[in-house]
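This document starts with one chain, in the form predicted alone, laid out as structure tokens.
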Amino acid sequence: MSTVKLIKRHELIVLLEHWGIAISGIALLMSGIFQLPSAARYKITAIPGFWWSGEFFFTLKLHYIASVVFVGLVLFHLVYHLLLQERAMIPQSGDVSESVKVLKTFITNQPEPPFGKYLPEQRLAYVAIAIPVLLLVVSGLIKTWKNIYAPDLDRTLLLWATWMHNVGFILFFMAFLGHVAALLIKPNRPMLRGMLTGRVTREYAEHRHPRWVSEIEKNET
């Protein structure tokens, strides 16, 4: 019997979202990637279980379903953390050069500074991830909208909504690929566990949070 203590990190419902808005956000990526002639070019096609990327209707309508699935998810994560007035994730001042003295402590391994529930480059990264979400969220709404009502909208709005479309895939992939490479530094793999699990080891926690540890046992007593 494992004798591990582990401590709650997230409640099931910010797992269900997290997922579900990472599973829709690959799906986005991959379909909105399919629709452009290259999965032919590239033999993506040949790859077994990929045989429907080279189909464009059926990657449309496979990014019209993730795009319900990733904008309900959106809206849903606002409301639900605005209503419960939940602000560890919004940057706060000093963030920055926080960050900074992190990234030092990985080369010098010297001790890093006592943390609440969320490191600074984590507060940093939500906002990386979410401006790029508000961008392909507003002009996937004009789009589409243009696709289905308005084949007639007007072209410079439309051209404005596609080069903001472009550029919001561009800094998602690049915040997705930074997300997943911040979990391969040692010091934050424990937090993997936390996102599959929401619980993670008590040791860990109070070795790099200690401030949220703190604030559990002063709501406890």
Given for the second form:
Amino acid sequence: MSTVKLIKRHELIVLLEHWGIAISGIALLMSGIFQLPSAARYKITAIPGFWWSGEFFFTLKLHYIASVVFVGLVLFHLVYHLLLQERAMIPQSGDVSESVKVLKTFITNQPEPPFGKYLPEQRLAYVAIAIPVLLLVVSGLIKTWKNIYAPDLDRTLLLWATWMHNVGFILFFMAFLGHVAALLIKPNRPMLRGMLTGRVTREYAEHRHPRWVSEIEKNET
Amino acid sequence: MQHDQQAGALSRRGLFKVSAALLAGVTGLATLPKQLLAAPLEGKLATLIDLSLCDGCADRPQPACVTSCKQEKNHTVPKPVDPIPSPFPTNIIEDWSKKQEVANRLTPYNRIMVQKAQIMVNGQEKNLSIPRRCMHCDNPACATICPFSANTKDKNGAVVIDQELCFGGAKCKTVCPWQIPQRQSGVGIYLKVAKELMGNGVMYKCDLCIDRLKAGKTPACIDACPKKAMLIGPREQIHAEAEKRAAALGGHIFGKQENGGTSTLYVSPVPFRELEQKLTPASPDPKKGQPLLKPDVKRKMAESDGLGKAVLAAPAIGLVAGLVGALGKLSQRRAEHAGKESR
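Which structure goes with the form predicted in complex with its partner chain, now that we have seen the form predicted alone?
Starting with the chain above, the whole complex follows.
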């Protein structure tokens, strides 16, 4: 019986953050699209089980429910990791040029350079996803406030919030697709196990993230 | 000579008419509270439509409010492109540009209409006339959930569609309890974006003559009403006036509670539920620009306000949870560190 040695990559709390934001984010993308007058026009309402897609008041409720989870977790994420000084996802100098080199290795099948816990492009991707998320959260809160308390909100602020939300939606959607598309790259796939179970194989970690493994070993000793 | 005789006859009849009109006018004006007439059109405004005064301009081919609105607004609809692009996949085009004269329903070129009801008022059968247009709701879903904020509520209470920003998706019509906004295809910004795939024109409705209000003038319909059946003024005063008139008539108010409250108050000598049942033609169809008059229409978006408040509370909840979680983790780390050292 072969035993695969595993190494802990993410705490449970990180998994909950990631999947909470992912699931609520998908729900937000979907209910947000249905806030456009698109479902009835494109006959999505006629698809079995999708009658609700054209009900603007219903999809607004879905949008709000998903927002509670999404916004709560975004704030939790910021405060929690800031206080614990966990900065492994923050881009470092040289990440752009390093990312280009790594991308080249994906195409040329050359060996990758040794990584720490995260790849340089993962750190850049974090920022690329964090910017639209922050745009969406801030503008979404303004829009929600307007819906309940201030239907006559200052027009300039309202237009800013509306377009921040609409542009944020497009950027977030693209970032989401990019994030999922990263799994098309074979060397990235073992990380899915890490995101699902919190652990990756020691073999993978030692092969691809030797700097991270040595850091763990240093801490243990 | 004949002309002189006629002129004389006319002048005597005319004199009588003018005197009668003057008397009626002075009496009528005297019954109106002066502050409503003299008050500056600033701050939150409201309008009052007194159904006991409106006769639908029975002596005219068309009610004065309708005529004046058309004169004021018809030129604001641009000429649609020819041919109008066919929206995929519905192929539904709404073109009113060749039917601008239509007045028996709401259209982009007819933003106020007058409904009729034959009904018993204090034991007498009467024809009531009910001018209908946008209610300018206090918290209008048509504006708050417009995806492009093309429809907004002004500080003065007017709900206004920006013709430059509207894509004509008609969401505002769908969420309006009275389905007031009307679409003209072939005009607007959608022609410059993805004309077959997204949008289908521009939505039009009463904007309370916002430009006139900003210039200190009353809306065209109110200005033109020969019976002074419509009034505009500071919201508090209009509300007080509506209550006073309703009490004097033993009547009823529509628009105070409907859709969570509106900036338009109708005063009627008969209950609105009865009035709605007597509307002619019977069973008006809001989808065809003939709004209903059902009292106590609920503000549907109120159902999601609780969840919206939870969204507004979410940052604080997340922040506190993050703080508690991080402090817990730090103390756990400290304990582990202390444990290692003691070993």
